[in-house]
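Only one chain is given next, in structure tokens, and it is the form predicted alone.
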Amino acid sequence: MRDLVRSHMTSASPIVIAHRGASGYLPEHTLAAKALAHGMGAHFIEQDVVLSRDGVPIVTHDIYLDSTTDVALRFPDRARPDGRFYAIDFDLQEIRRLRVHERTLVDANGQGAAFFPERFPAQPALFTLPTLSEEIALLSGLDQSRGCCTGLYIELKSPNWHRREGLDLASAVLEVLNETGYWNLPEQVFLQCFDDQTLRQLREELRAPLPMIQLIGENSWDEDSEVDYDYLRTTEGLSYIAGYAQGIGPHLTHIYLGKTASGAARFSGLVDSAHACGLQVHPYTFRRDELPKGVDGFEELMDIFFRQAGIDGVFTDFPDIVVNYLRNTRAAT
């Protein structure tokens, strides 16, 4: 019998979302990182999606390619005036020639140091960029061979920027979900975006029957959206979100505010306010090598958010650690 993932809309148990795959161990958004996350028992695996020049949804975090691939070496004359190499300027066959490496801080020559030096070596670049269809085929195949059911957690990256470039990211993603049979699997797919109008388009115009997550950042981040994230964190803003989405994805610092003089964790009240509006809360990003100020270890971080804040799920680069923590927590109760 298939060991189906719990219904994320009704379960009291938090879900573990593999942030860009098991990206704490292998380069982000590679099929290897996704297979590892699947084997580690992540409930959902994240796909950040952008479009190639020929309109194919590919899985990579940024609209440009130079931070995680060797594009500057293979196509040195294809940068835009800002010095970046944008995925939308390459067709799929060109993108297939690229090799993916651990995220780096890129210098003017396309080289750079690893963003997380203790993770997988930045060189050699051993991996390739998958299309959304290819990644879904991998995860679906692993579901069959492992007798389980792992969810997709798809982010539409910079949809307004894509629109200005002449491509409709939302429609392209939904077409892939329809072709792969995931269109009608609302317990196995989340759609997330920083742009509220794109989520409303998915819900109201494109009639997507899938749960939506409103990502919440900082207004200073320039997330290609006119939304006021400060407003979205208010009671009125959360009520607005509840009109088209089923949850929010805030940064973890929107929930945890540090500690009091006595060492107690301080919280914003965002989780309780979101729950009062019927919204789930899935904060990002839990990293054992990038802890919030005042948190001494990864287990303490999990204690703060799961035991005290009462979140419904979490994005993490280290899904195995969080899965084991939740399993041990349940066993102890």
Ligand code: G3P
Second form
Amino acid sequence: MRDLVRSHMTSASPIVIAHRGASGYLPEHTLAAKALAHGMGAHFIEQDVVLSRDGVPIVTHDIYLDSTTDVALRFPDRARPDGRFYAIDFDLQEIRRLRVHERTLVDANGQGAAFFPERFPAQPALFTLPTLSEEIALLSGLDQSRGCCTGLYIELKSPNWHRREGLDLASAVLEVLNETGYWNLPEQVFLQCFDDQTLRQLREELRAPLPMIQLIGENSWDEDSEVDYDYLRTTEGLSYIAGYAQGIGPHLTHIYLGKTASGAARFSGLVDSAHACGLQVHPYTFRRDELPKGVDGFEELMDIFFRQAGIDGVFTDFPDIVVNYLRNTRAAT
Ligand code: G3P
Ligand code: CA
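Following the display of the form predicted alone, present the structure of the form predicted in complex with the named molecule.
Entire complex below, previous chain first.
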């Protein structure tokens, strides 16, 4: 398996991962956004996965439904005491009745302003929430009709929270991969998670023969894991990760630290340290409407991370721009 993984993970050209689909152009995690990303030539397309009450893997970013769907209108009495509508409180047949819209920031009255105001309008809500099986059927169908081989990049969202609610997210995802024939395709599937114990469960207990990516956040974030992200970024932490994973998914700011007084980019050294441990580096997230501090444009962002930092792949809401940049870079060399 390692040899197969190595062939695409060490290819000269970095991989482009469509973050929640082509989410810069269409509402995240809709089949429309995934089809667009496929057409744009993304190498991998991301699925964030949570479970419905009846245990079906659903592709959506939050464990809540209220920031991206009309759940509060359709099921007004189904919020928990904290005011949120949890996917795990709804059966698949109820989730199928929801309509998905562009991400909004929900206020105390359940009203939401667009998170990215320049993107697709928040209304009307035209789309539905796909199951993981449905999304895989779409992407494999497009692979056949377009003659390509697009990868899945699946994130298990809040696995410890799911366990406390009585459901096993890791097993449910692997069951879908088994049913759809992706279980044994290490060239075409990455599994990613913020929780180290879940990745170890996938590798050691569930024997998943697929490359794993340890996502790295900040300890101050409310991530569903006991892991110490400051430790994971140390040499010792990276060696620990190399025991069960093939790469890391850090935030952009874990790599790029801003600029010197003379305008040169400053770096943390994380990419070199990870490479020294045999780990690939796929940071998140390239967004033209949310650039890191001191970066003036998307082209400069790509230059900093690809030409200077030497990353192996990237999550982006704008896969077309990154695919074209890498094609032009290759053509020029
Ligand atoms: O999975 C990589 C990146 O997507 C992590 O952040 O919050 O967008 O899932 P998030
Ligand atoms: Ca994700």
